[in-house]
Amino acid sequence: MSIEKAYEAARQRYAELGADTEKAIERLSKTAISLHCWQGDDVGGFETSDGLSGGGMLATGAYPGKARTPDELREDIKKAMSLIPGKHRLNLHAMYAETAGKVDRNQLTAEHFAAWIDWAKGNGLGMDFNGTFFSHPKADSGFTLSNADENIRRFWVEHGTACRKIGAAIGKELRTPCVTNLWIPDGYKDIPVDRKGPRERLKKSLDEIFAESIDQNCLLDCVESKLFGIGSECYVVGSHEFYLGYAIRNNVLLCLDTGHFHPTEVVSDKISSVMTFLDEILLHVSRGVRWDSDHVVILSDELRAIAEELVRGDYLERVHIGLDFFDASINRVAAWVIGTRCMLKALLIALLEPTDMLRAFEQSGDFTSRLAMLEELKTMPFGAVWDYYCTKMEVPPAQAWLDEIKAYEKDVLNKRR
């Protein structure tokens, strides 16, 4: 059966339940996912070795073809985006500045990201930005914005301030707000005596960083929490409770990273709670396996639950979706494609749900019909709608994209030695 015939059959089945496949496709086409640049080079960045230190991220594996230069990384991102339906965004970290190692992070300006901005503009992409508060000599102690050493704390405040100005310049140049996210690794490996002091210093640092008012048409400030990290197992300064309170009081976005909570917690259950008090949030979609291991995103039950919450709560226009994983054990470009397509598939499934019918069952107390229909929906032919959407967006449907990845690996990636 052709893709068109399969789609027509699926369209009719969904219509019988009151779901409009054309409306679902149209809304999905307007939803942008922010692809994280750090998947392509194993979170390395382009600072010189003298500018790197401990306390960084760990991408395991040694699959051939890692991007070694900014141009190679941009080439790989463009290839990945050509295999993903829709128009999306680029998420950049400060350590991807092109400075030839001559500028420290507290002195970065938008000029050091000019090539990225020009590339994004040339490809019609929006961009998001992140401060890099790790892999630097001044982060070796495990404390940055909450550091008791005023000189070190001041350095990182200056970096955070510089990142806001860079984000604002990006947003202004590309004419779309740049979500500029702040995450720090600060914390203790073992049980601390003073939990209060570091958090007071962090609040002081954030107040200083966010002191200047910047047009939200250019910049959207965001703070990101974490439950624990390697070397901060017992205490993280920037906890969920800390940043939730800060975001609400100071009208900045809160980032919920799907790998930054206890394995028994789910972000899907948090969305409606935080959205009751915040205008907008950022989602960093990852896949933690037993811990914040940043595995490639797959079409899991939790990913579907997140997408369902976004659609059922009518949050899509208020939530910024970005990816955050890194895997060097498989083709890095394929990892982007797999993760992003899975995020979009989850959203499509949610958009095809006859939510009004399900809500009516729930409100009338007919929980039997609610459960029955939720299970029946799992075998509806969303795959036919997905394939049709891909062809409509002029990207390979189903697994056909994998052939292009294999050819790109042979012609491009394998020649990087």
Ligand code: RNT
Second form
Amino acid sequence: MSIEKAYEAARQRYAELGADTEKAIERLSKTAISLHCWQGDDVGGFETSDGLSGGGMLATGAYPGKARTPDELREDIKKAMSLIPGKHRLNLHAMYAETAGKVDRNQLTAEHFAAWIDWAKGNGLGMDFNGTFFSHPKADSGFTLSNADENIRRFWVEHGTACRKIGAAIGKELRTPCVTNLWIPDGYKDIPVDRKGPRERLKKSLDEIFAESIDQNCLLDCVESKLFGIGSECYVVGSHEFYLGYAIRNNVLLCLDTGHFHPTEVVSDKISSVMTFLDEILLHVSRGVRWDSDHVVILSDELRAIAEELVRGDYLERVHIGLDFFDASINRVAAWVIGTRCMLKALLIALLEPTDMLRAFEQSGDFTSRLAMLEELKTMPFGAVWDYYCTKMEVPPAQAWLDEIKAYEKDVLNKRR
Ligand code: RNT
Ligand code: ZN
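Please could you give me the other form, the form predicted in complex with L-rhamnitol (RNT), since above is the form predicted alone?
What follows is the whole complex; the chain from before opens it.
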């Protein structure tokens, strides 16, 4: 059956339930996902040839074709974006500065990202930014902004301050606020005696970094928590409670990384809680698997639940959606495409939900119908709407994108050996 015919049949079925497929597609096309540059080179960056070190993260796998230069990384992101419907954003990390490692992190300025900014501008993309508080000799002790050594703490405060200026310059240049996220690895492998001191120092450091007020039309400050990392199993300074408190008191964004909580906790249940007290948040959409918090995003029940919360709560304008995963065991460009397309599919499914009907069941106490319909909706033909949407946005529908990835692998990635 042609994509148009299948879509028409799906459109009618959704209409019978009171859901408008055209409206859903229209809203989806206006939702930007921030694609994380670090999926393309295993969180390596361009400062040294050592790549990711410390920070409690690990990129595993040796799939050929990893981007070795900024140009290669940009080429790969562009390829990924050509297979994803809609207009999205680029999420850059400070360690992707084009300085050949000659400028230390506390000295970085927007000039060191000029090529990225030009590229984003040329491709009509907004940009987001992140400080890099790991993979650096001054982070080897495992403590950055909460370090008791004043010289080290100061260095990282300077880095955080520099990143805000860079974020503001990016936002100004691209005329869309740059969400500038701060995540630090600080923590202990084993049971600490002093849990309080590092947290007080982190608060002090953040107060210093955020001291200067910057136009929110250019820069949106954001802080990201974590439960534990490799080497920080017993104690993480920047815990969820710590940053939730900080964000509410200081009016900055909170980043909820979906891989940063206990496995029985879900971010889908946290969104409406934190949105009651915060204007805006950032999501790092990821997938935790056992000890890892960074597997490629798939269309899981939890991803769908997150998207449903965003749509039902009318939060799409107030929630910035970024991705955060890295897998070196599969084609890296495909990883971006899979994760981003899944995020968009989850949003589409949520946008196609006949929420008014479900709400009416709930309000009248008819929980039988609520459960029955939630389950019936799972087999509605959203795939037909998705394929139609992809075609309309001039990207390959269904699995057709995979052929393009295979060709890219043969023509470009495999030549990088
Ligand atoms: C680490 C955080 C952080 C990083 C990126 C590379 O646990 O999730 O967001 O993944 O900054
Ligand atoms: Zn994250």
